[in-house]
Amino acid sequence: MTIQFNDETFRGAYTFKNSEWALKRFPFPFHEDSYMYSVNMEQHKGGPAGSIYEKRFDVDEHYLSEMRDRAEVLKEDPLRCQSLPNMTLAGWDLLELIMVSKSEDYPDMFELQRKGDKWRWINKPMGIDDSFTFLDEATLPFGPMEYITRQTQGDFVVLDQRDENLWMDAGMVTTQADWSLDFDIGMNFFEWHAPVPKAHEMGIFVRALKFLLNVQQGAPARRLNWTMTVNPLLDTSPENYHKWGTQKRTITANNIGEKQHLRVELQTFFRLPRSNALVFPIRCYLASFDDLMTVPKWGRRLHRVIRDLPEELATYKGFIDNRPMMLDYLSKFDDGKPTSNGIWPDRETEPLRD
């Protein structure tokens, strides 16, 4: 399939848009009509055919107008890309994971051409075409994890591994929601957890740093995570909350179909040969109360999960003052039938088409 990308903007005037076959593919997050937390760790295998999962790095409609918003992101913030002095070769690992998964999977949009030490990297939808020196900084206009994390979708955290835990000590992050590369680098796995109410007494996060020190090169894994944003914001940094915050006071019973948007993160962990760092690639999706519901199963089940969910869960989630709007909503798409297993339309292994 060739992708069409869209031109669109995550801000002002806000021209985001799915597509019906975006919102085919869409990560809807609950395999169930309820919600609590889990390590829920699987494998990242791929499959199904045309999901996001398919591919080692998802690259979709899109892709330009994510790239564009990064670029004004940096451009007005600078910190949202850091790296310490421990992390240099890991962004190298990074650079190198990030070309061959793209060239081997998109191969009629990036190429990678290697002659030793001496590469070469065509990206055709964002006409770029560089040859450089791997493991030389100085033949790069950035350094290697900036250099191509301006060119991929989603967040990345690069983690070192020491002490028998991980700390973040690199990342580009423009898209997060609501926490703050610039607080938390250098930070371990418990400290910037810290704020995530009830896991920590469930032991979540104890389970889920055991079996990430254990990933292994070669055998990535991946989660599901979510949260609300009101209008399809990328940024909803906390150091723009001054800019996104109000928003949420903006959502009314006749426009909270169209501005209320469910935010999902695929999460991937892929272990890097080098540095043996564990590189955290955060990917954000975006769609409409409005979207979802065209998919009976999924209005069906996010009335269900909005309102059981626990009141300190709503609250971090951020949308506690808004649930009783979004429950009288998303009531009239609950006419009470069971629903099937699984995240997909209709059934959990579902193969999508192109």
Given for the second form:
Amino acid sequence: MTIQFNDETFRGAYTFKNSEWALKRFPFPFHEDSYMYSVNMEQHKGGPAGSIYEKRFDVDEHYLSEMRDRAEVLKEDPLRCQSLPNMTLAGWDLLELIMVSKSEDYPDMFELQRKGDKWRWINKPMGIDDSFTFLDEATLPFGPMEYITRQTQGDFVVLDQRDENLWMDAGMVTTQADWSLDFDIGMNFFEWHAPVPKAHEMGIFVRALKFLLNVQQGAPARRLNWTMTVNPLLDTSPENYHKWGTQKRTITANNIGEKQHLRVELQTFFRLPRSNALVFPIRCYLASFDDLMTVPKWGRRLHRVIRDLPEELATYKGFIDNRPMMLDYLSKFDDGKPTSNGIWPDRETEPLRD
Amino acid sequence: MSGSEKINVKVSKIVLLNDLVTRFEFKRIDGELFPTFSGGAHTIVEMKDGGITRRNPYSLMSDPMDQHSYAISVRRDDEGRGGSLFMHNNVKVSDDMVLSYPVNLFSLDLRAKKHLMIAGGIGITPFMAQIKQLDRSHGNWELHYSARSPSLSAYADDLVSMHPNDVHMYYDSENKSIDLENLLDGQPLGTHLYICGPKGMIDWAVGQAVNLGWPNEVIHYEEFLAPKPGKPFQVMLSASNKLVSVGETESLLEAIEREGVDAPYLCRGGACGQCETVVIEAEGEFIHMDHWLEDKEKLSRKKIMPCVSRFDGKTLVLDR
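Given the form predicted alone, state the structure of the form predicted in complex with the partner chain.
Below, the chain from earlier opens the complete complex, with every other chain and molecule after it.
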């Protein structure tokens, strides 16, 4: 196997860490020195070799540990995975999409054998070898969506499309940036986005919905989103806010570089063929400030973005109180030199920091 | 790129169903499997008709689970612009053609406790795929299918023999029509209504359902407007700085494409909204044919759907 999987935790002792490989491919979300919302969609059709964009469902060194974390979350709170009765076919769609994609993109790790509706799925990293009948729920240990998303990094929201809107009628959500599937289930696109500041006035959601309703089979789309998380926590859910919210107060000038993480979501959108539903995978990548600062361009840019971010956004993203401390830390890595366009590290072209 | 992803296919079989309707079956040239689709989806068929490329939408009517071939049924329209005539007269077995990936603007609402289907004529085609999809998931459905005469009712015999209790036929030649008011009145809560057929039938059925208090959310219909031929006219494309003549039997969208201007589209039938185009200047009459723009948008003279709509007048300048 080509990937060396980490043995790490996203809770307790927080032994999560990024290797040099993982950091180099980290999806730094700012393509310029400032940030504002936009419908920043592009086609999800591969990307630079080795980048998180290359495969349809990226597998990285955190895979096994993330799946362990998901299983623990589900054990404590089964409502993190829900599927309304109309979404079973979409669940099979998702299972098929992931199994086909992973077995084609990572043949050394995943194998799918199909003879009519008799399927055999081999997930070598997780030690799974299951045979089942496609479209027969009784032959799987979980519903189809739960079965496959217990084996796939990232949250999954499955949206039914009807009445010119999208409806959050199913999902597996355990690595979320402070929102709740159990709260949002059954809501439409405008309802679940209601708490987001500014974007409504900017007409972002009307345009985004129009785009999403037209995502076609065979033409998936993607975008990046971001927020801040103290400690490498995957499960920053409202249900557990009492556990992680208080950790935001543990930041000090001494530990901020290690504890403060930039949390980036690779959001992708696939039309599901059999159900005409839309699946919205939200894959979370974490990197500590200390790690990010090893890339001169990212150090300069992150300082400028955080410094100039409108107050409503810093509040919505939950770091308004810690922003002064972040800026104290980040300003040391910003020498005022120019940065190149785009999100990649550009170690060769960026000026070294003094 | 405009439209959706493309699939190169060969015509594998042509079946004459009756005087008007012919079924075309396709296999992939690369030997791969076709994408699965949801019942109600259509594909855009590209036809190389002399110098012009026609792109017509047709409902996929094969089994959505069958990834080895796709099938469409085409009704010959002798008064149309020539797409269906081209299919009937020019397309032969083993011809190479190009299909788009499936797009569904008429999908089943899988929350429905019951799916009540009303088909008129060639409007039967999307239901063929939906019925196969529902049968696999033990869905509850019922079809009321109206046609001119038994000899012009494509697939009626198959449907009736396979589903004697769920398929109800109505023939104009026998003076039988769907008693919609009674039919709707007796439906259980949670029933969704699906209508596909000519415009008059859709308006009638939707109107009846609305009058009986059925909510819009449970009424679904699909009407593919074939772009109608019309008087030739000229259009100025402002962004690409081109003056284009639109011929009698081509659509505005086809004329724009012929000039090498890449314009967005999806359904090419006035339904999806993708090709909506801003009008910069217009002196003359719009012939709006779509059912995408709201009436007040049509009156505003600021937007046009070039896939089906036309123009009659001196000046038309589009932001394209």
